[in-house]
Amino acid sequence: MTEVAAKGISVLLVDDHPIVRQGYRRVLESQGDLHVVAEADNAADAYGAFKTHDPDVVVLDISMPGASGLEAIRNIRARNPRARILVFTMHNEAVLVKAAFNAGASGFVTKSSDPAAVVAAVRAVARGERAMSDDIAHVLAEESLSPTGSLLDQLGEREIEILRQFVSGATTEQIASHLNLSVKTVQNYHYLIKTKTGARTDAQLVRLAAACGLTRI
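If we look at the form predicted together with the DNA, what structure does this chain have alone?
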């Protein structure tokens, strides 16, 4: 095994399903210029593999068990701000996309994309460009027609506390009682949080909060 490919793009593959990784590896390596130098099936290993292999591009699925994929992105970026990370997942919710880019991802491609589009995204990200699949662009375009602002960073203390209790399973009345607020205020916060984060559903809110490490499931 020679050390590094003088040309070509080295890739770190992160996905919790072994056979899925195996498949991606074959698809990517059939391109000739793409080389999978390492794999990982969780956020912690992904960070470790990044440190030892310093790949050109990290391709990772953010929906992994345990620690959040977003956390992995932040960790990797904290170590090397020039790291190129391509999120590759089946989710296409605007909240997750924004959260990923917010965390430092360079690209976001869904698994519904054409294989050629995925390969193109890897190359684009390697060149330092931003990349996203058509459906993601569509979702973001749709969503950006109304000013929603950023993600959890945009939430104030009160909002975060209410969101935390809510995703933990508390009812509106319980939250109001815990925080000595009127039910009406909690309702308004609930609504505000949903518009700010772009979550269209309570379930999406729970998933987003979990992805941001606000709650454990």
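Swap state to the form predicted on its own from the form predicted together with the DNA:
Since only the chain itself is given, any partners or molecules it might have are not part of what comes next.
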């Protein structure tokens, strides 16, 4: 029996919707060996809760006010490279899935998944395995067969996060505040994103992001 199995699995639940956290706390804790030790509703509080509670698994959403789950993954993994993180979100766009895995996520399941699939994914991630819901596995398989791929494939996870915030309407100053970066650094990232994607204007950047499922026009 592994150490995790012997003592149960502690979980940090991160989602900006209280009703979602409440519902999945009940689902997880009904298993008997899964224990939600803390909750958070934003990336900064998620990092703080991780430092305080050191959970076996972090279950978090990608979309949250301010810095997203991608930034939370980066920060948590920077503190503990062995942290086990399961993304639990409504998003199933290949660009976000790959960005999450590149940032250090161990699994990715969508909120349309059966609760039993979420529980199974938490257990798999706790064992050190990679977990994906069936729809995510399908999305990645389809994307891998695309002869051209996505222009956003050229972007790193930090660039994806800045682009996501920009096309969601955040200003350069707001993005800098959310990510603890200087305004100049965000401006440099903005220029680099345009260069890598070939977008000449911000409008083209928004259309490209929408085409890749990163936002909706």
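Rigid core here is just the name for the largest C-alpha set that superposes within 1.5 Å across the two forms. Residue numbers count along the first chain shown, from 1. Values in this document were obtained by computation on a predicted structure and should not be read as measured data.
Q: Would the C-alpha of Leu12 be classed as shifted by 2 Å or more between these two forms after rigid-core alignment?
A: No.
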